[in-house]
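Below sits a lone chain in structure tokens, taken as the form predicted alone.
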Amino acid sequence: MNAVKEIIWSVINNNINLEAEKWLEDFKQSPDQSLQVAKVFVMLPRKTGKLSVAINEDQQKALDTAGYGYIRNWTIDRLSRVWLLSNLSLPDKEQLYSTLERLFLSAEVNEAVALYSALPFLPYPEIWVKRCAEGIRSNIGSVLEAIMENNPYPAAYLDEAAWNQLVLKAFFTEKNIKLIVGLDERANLQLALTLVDYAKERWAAGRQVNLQLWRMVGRFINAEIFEDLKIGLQHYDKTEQRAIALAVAESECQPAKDYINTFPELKLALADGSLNWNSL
């Protein structure tokens, strides 16, 4: 993590000026952070400005072969205000936690969104995990946003009734499910069940389905799932089809194969490959 904090910082130098830079530096050394780091959080943006962040080739790179080249979305403000969070200094991690919940419990909007984004790059972890599944009951787009889109963290701490929920208020909120991190690796029955019902509502409202609710479902299809696919696959449009036909593929329920293959159409696009997730 530390060489991610270098490469972070020397996209933080390119965007910002030598005064703003010198202020960052002058709180990073200080002795007394604890006491300053509300006030430093909350005037960051006036210090670094709002602009979307420049990163050079090489920085970019670096980047992507540590996992977060997703940052090239961030604008300067958010990006230093996580790494100052990154870099606090201080005695232990009770004081730590007292500290940045302070500053979730007053938060406006971007401070949030900046303090969810820093989730992934604090120490210890596990003690963030309550405070992530909190952020998934809020109704502010850009907060879900940043725990749910290019954010490691949660797959990798949330228990299973936290993520699914997260997953489940993705589709509820219309965010783009392809950017969630970890998403294929934390499929599970339960999900797979809570989104063959909302499928199901969505339906009977006349309502269409994401696509990729189907992606998630695949692996865990049996008898029960298998049933309520047929609706789709007899009442629905043809993407949608293709879609249902594409997780009935990576099941192992093989009378759902063999209904499949009744249909021409889909047998076919299943057998010549043309069908993936990323083309839906």
Given for the second form:
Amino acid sequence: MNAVKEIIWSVINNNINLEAEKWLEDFKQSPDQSLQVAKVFVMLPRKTGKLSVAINEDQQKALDTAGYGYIRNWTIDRLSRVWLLSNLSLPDKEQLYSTLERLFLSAEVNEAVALYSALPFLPYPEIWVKRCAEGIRSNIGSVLEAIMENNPYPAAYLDEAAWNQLVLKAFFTEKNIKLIVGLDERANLQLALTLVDYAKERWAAGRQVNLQLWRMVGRFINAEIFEDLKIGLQHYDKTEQRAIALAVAESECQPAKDYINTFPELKLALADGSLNWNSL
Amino acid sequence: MCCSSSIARDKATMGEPEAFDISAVKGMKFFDPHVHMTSRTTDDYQAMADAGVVALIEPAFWLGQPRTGLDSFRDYYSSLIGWERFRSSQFGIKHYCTIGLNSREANNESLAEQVMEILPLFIYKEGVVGIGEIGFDDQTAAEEKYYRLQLELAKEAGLPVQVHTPHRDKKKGTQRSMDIALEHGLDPYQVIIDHNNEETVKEVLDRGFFAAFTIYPFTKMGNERMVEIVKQYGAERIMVNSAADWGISDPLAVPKTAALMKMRGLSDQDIELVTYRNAITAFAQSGQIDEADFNAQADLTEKFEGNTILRGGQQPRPDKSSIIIS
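Could the form predicted in complex with its partner chain be given as well, to go with the form predicted alone?
Following is the full complex, with the preceding chain placed first.
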């Protein structure tokens, strides 16, 4: 993590002026950060500006290798705030928790985005679990995106119920499902059942279903889910049929596989290997 | 209550708006049993009154973001029985409310404990017609705990319960809400299960509960689907509401749905049940609704604690078509 923080600092350095750099350095060196952190955190964009960061090739490569390549899409104030939070030197865990909790409680939208973006960079990862679950209850799109998209923290630390809530809410709020970190690893039966109920509800309302939904269902197809999939295969559009076929191909449910084979074009598409979750 | 969907709202994707022709239901009275007026403007009150809404219920809910302290809850509950009721009366609309701790904020347990302590101060106040809106959102253990505690409160107070069912995992959440209400010995006839859809309505009605439907753009029921539901299940124990709030929503959802039902051939009697009578039947079990109160003329000179929504010399109905504001 220290290596990553160094790259991030080099990116910040390239994107702010000398005055801002000195201001951040001064804070980092200051003996009692707890008195100043709130003020520094809140006023930071006034010093750094709010432009998108520019990243050179070496930095990008290093970040990609470490799994943080996505920060190339951040603004400089967001990146600087995350750096600030991940470098706090406070006396203990309790003080860190109460300091950040205070920031969360009074955060405006951009501050909240930075705070949730910082979760994977903070020490004592286990103490932020409830806060992360609370963030998923937000109704503010960019806050949800900061938690759901390109954020490795939720998959690593949330319990199953909170994780399932994150995935469901991502579908409901039309987030980019492909950007959820750990989607396939954390698929589970409970989530699959809930998503199938959701698909049925959408069908009943005459609405379409996000095709990525079936990606989390495949491995858990049982006799009960198979009955519901039949409805989708019989009534809905060709792309949805293909997504369901792909899910069935990932399952162990032989009757479902046999059933798919009764659709010549689906059988063919699966056989020639042209179907995958990214191409859908 | 809406979600933060990223809906493209340019004109090309929205299509041409259709004019709402109220004449199909002119002279009918409507009751909107779920609308969050604290988030709406006086223009909305005026439009609702013009469209025939004579009374409404404002359930206590969250504010779009979580409150951080007890006093915010206290002030909010006070506003529902105070300033908002007065504002409504200025347009001749009788305002009732339900009081409760919403499911989302039940997850902040230390605050939820404090809120539970002040709820008894509010639920017996005049015009409080139920405990609501309570129930499940994420379906966490904390939500279940405070749902159960508030069901007990409702039972003790003899008040109806207005149950918010979750957007996500709705079918299971709805079933669970009903199971728990029955487990606590509530009469299903005193419980209004809200935000139903095609997947939940049958079981809710079969088990003897009231089934409310929220007509809300994009995320909940559309009113064309609603017409089909009434055709299929009849009008008994079904009611529609707008749940209009701080999201993109429509405070005229009830009269509009009535107009659509009329145009699609439903009987006047069924329309009245679904858009007026059933809600009154359900919530009047609180002993707090008297239809005679609905006809009160708006007294525009009335004041609330010295304040009035009419600033000095302002005409009661401004001419919105004029560029001059005088």
